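What follows is a single chain, given as structure tokens, in the form predicted on its own.
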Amino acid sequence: MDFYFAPMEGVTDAIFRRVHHRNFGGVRKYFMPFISPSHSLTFSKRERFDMSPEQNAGVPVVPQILANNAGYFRATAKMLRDMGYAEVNLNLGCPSGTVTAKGKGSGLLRAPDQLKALLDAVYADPVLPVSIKTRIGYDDVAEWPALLALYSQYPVSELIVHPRTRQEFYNGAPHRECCGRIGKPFVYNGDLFAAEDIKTLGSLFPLASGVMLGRGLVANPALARQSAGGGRLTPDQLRRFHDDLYTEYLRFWPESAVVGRMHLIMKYLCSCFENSEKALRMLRKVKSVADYDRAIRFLFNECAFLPDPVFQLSILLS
């Protein structure tokens, strides 16, 4: 089974991907948070940095494109091909209201004619192999059979399925039973937070050729390695990963931006510690690198490490 790192806006940028890749094994592909092209194919400085071959050198990265216009999709795929990328992913899963209001991401799932027209154009003469990351419907799981039948008409390089509807966002249990209808290899995504979750998923769906891990892999950066038969996360490995990541951000970003990004990442990584509430309160109040350093020293020196950390939504929402 292959292990993929999900694209997580605001977390899995080029620096994070690069540092994770050199500190941990087990991830076959890192999916880049989506690129949303316009007719001019102009991107922000941050987007250009994130997609640049130099920042992704040596890391198996797959760019993800968010588009409802085939021309914009194809032009972006050509640009990425010229940069040296070997495949792209079409985002049909993002549930954000600002995205779906524009008829993009999972917003396309409620417009089957428009979706079919896009897929017809994208797959007629693909610039690169194109995978799809999708939800199972917009309003209702009853939409899934028709969606699945539509996808089966195209040479989709990989079908990555998050078995929730757009309206469910990330709430409630995934409708895993829908994956039993796929009938061919697919990649599963959704609420896999522990090695045992992945093992169970594999036994339920032998056709699952891979799993895409997001929040669970940020909270336990060794989860893919462990699930592939490697060692569990250790406190020393976590500290080295943290320090490497922190140092890399400080190389490229202003200190205020680094503190904000590290605060978000540490809300995931606090799942690795018992009784981390005080450290979290300290992290919420940081305004400088010195404040951040004090909070991190307290977390690593005073909070007990959990030998098998699992993502905790309560910490992320705190």
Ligand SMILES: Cc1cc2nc3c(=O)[nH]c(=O)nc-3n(C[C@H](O)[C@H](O)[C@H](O)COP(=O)(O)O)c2cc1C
The other form holds:
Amino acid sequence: MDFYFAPMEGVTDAIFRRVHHRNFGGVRKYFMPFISPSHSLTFSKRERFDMSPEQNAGVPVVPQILANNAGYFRATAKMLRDMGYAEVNLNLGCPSGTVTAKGKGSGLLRAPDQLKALLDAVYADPVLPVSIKTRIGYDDVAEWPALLALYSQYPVSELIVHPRTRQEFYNGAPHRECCGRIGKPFVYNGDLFAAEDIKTLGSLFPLASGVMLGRGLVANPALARQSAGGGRLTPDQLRRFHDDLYTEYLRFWPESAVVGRMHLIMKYLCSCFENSEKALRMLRKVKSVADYDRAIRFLFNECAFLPDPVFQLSILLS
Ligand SMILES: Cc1cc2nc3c(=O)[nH]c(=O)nc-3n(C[C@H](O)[C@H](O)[C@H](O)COP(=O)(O)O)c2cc1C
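Okay, that is the form predicted on its own; can I get the form predicted together with the named molecule now?
Whole complex next, starting from this chain.
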């Protein structure tokens, strides 16, 4: 079974992917958070940094495109091919209101004619292999069989399924049973937070060729390696990973941006510690690098490490 790192805008940027890749094995592909092309193919500073070949050197990265316009999609795929990328992913899952209002991401799932026209054009003469990351419907899981039938008409290089509807965002349990209908190899994504659960999923769906891990892998950066039969996370590895990440952000970003981003990542990584509430309170009040260093010293020195960390949504929302 292959392990993929899910794209997470605002978390798994080029720096994070690179540092994760050199500290932990086990991930076959890192999916880039979406880039959203416009007619002039001008990209934001964030997007240009994230897709630049220098920032991704040596990391197996798949860029993701969010588009409902086949011309923009093809032009972006060509540009990415010329940069050296070997595959692109089409985002049909993003549930954000600003995205779906424009008929992009999971917004396309409620416009079957438009979706078909896009797929016809994208797969007519693909510039690169195109994989799809999709939800199972917009309003209702009953939309899934028709979507699946549509996807089966195209040479989709890999179908990555997050079995929730758009309306469900990330709430409630994923409709895992919908994956039983797929009938060919697919990649499962959604709420896999513990190595045991990943093993169970493999036996539940023999056609799952891989799993894509998001929040669970940020919270326990050794989860893919461990699920593949490798070692569990150790406190020393976590400390090295943290320090490497922090140093890399400080190389590229202003200090205020670094402490903001590290605070967000630490909200995931606090799942690795017992009784991290005080450290989280300290992190919330951080205004400078010195404050941040103090909070991190407290967390690593005073809070007991949990040997089998599992993503805690309650910590993230706290
Ligand atoms: C903060 C955040 C940002 C995300 N950004 C993207 C994105 O850019 N592209 C995408 O396809 N999915 C994105 N997702 C969805 C994840 O890739 C993944 O499908 C979702 O987190 C469910 O997987 P998990 O339960 O393993 O976390 C994002 C999710 C989160 C929480």
